[in-house]
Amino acid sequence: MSGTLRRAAAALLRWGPGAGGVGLRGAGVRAAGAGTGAGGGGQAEQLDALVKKDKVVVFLKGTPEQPQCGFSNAVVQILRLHGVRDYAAYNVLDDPELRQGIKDYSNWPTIPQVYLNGEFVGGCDILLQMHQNGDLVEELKKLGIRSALLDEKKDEDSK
C-alpha cells in the first residue's frame, strides 16, 4: 500500500470532518439542499429525476465541504480518493422531506446514500467495501470516470 493510500485510509478511519487534507469541494461538486422539490405529490418521480440527473449522486448529512457525520465524511473521502470531483451532493439535513423521501425511495434506512448512473449503490459501508475490493474502480470506469488510484498504482509500479 502506498504512503498516500495509507494516509487516506487512516483519514477514513478517523471519521472527523475534514479528515484527510485540504478543502473538500472539488470543482464539479454541486451541492443542493432545501428547495429540491422532493416533497409533495410526485415525490418518487422527483427523486428519480434527481438520482438520474448526474453520473454520481450522493445524499449526505452536511455538504462535501462540511460533512455532518462520520459516514458522510467517509463517502466524500472515498470519492475524493478516487478523484471523483464531478458529482451532485444533496444535504438531507436542509430538508426533512428529502431526508425521509430518499430513504423511502431507495428502501434503505440510512444516510448517506450513493447512486451511480441512476442506480442505488448503497451507503458508506457498501462504498467502503467496493473501494477495498476494487469494485468501485470498475464501476467508475463504466461511467467513463478513471479512478485516480489507477494513476497512483501506475506511478508506484514504475518505481
Given for the second form:
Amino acid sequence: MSGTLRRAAAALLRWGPGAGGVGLRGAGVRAAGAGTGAGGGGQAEQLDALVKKDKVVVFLKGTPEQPQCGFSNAVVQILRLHGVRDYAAYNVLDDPELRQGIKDYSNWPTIPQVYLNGEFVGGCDILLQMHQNGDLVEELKKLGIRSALLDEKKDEDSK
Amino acid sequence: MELSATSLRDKLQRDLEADHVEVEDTTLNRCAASFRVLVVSAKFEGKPLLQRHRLVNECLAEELPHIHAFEQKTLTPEQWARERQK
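To complete the pair, please output the form predicted together with the partner chain; the form predicted on its own was given just before.
Up next: the whole complex, starting with the chain shown before.
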C-alpha cells in the first residue's frame, strides 16, 4: 500500500461520523474536520463522499461561529435566516489541500461553496440570489428541510 | 497579466458577446484585488445561474486566481431590460 493511499484511507476514517474534530457545536452546526494529507488520486472520491455525507454541506473560510471572510459569513447568515442548523461546515483555512481540492472537485474557483444533497449549488452570489428569488426555500423543501422564513411569514399573516 | 476593471470588462465583453458589462473595482474596500461585475449576454439565455457563473469563471480563469474577492451578477438582455425599468 502506497503512502498516499494509506494517508487517504486515514483521512477518510477521520471524516467518518464521530471522528476527531467532528462534534456538535453551537446550534447543531458541525464544524467538521476534513483531515489533512489527503492528496493523491483518491481525493476526488473522498470529497465525493464528503459532500454526500450530509444534506447541507458548506466549505468556508473560517467557521460558522467565526467566519473569516465576508462571503463565507453571508452564506452562514443566509442558512441561519432559513433556520438551517444541521449542516456540515468545513474550514478550508485549516487545510490547504482541501482548499485547493474542493476548487478542483467543484470546478469552481472560489470559497465559499455550497452543496445541497451532494449537488454543487454555487458560491455566495448564487446562494444569495436563490435566497432572494425564493428558490432556496424550494430547494430546502426537497431535502425535507422547512425554511424558518415560511413560519415567519405565517406569523405575519396571522397577525 | 493585467488586472484592471478595463481589462476584465474587455475580456467579458468579447468572450461572452455581452450587450453590457459593468466592472466595479472594489479593491479599496478590501485588502486585495476585488471586483464586482455585471454581465448582460444573450449567451445566458436558458441557462441556470450556476451555468452562467461558470461561463464567467471560465472567461476569467486566468485572472481569478489573482483576485481576492469576486462578485458577479449574470443577466439575459431581457432580464436586464426589466431590471432597468424598476
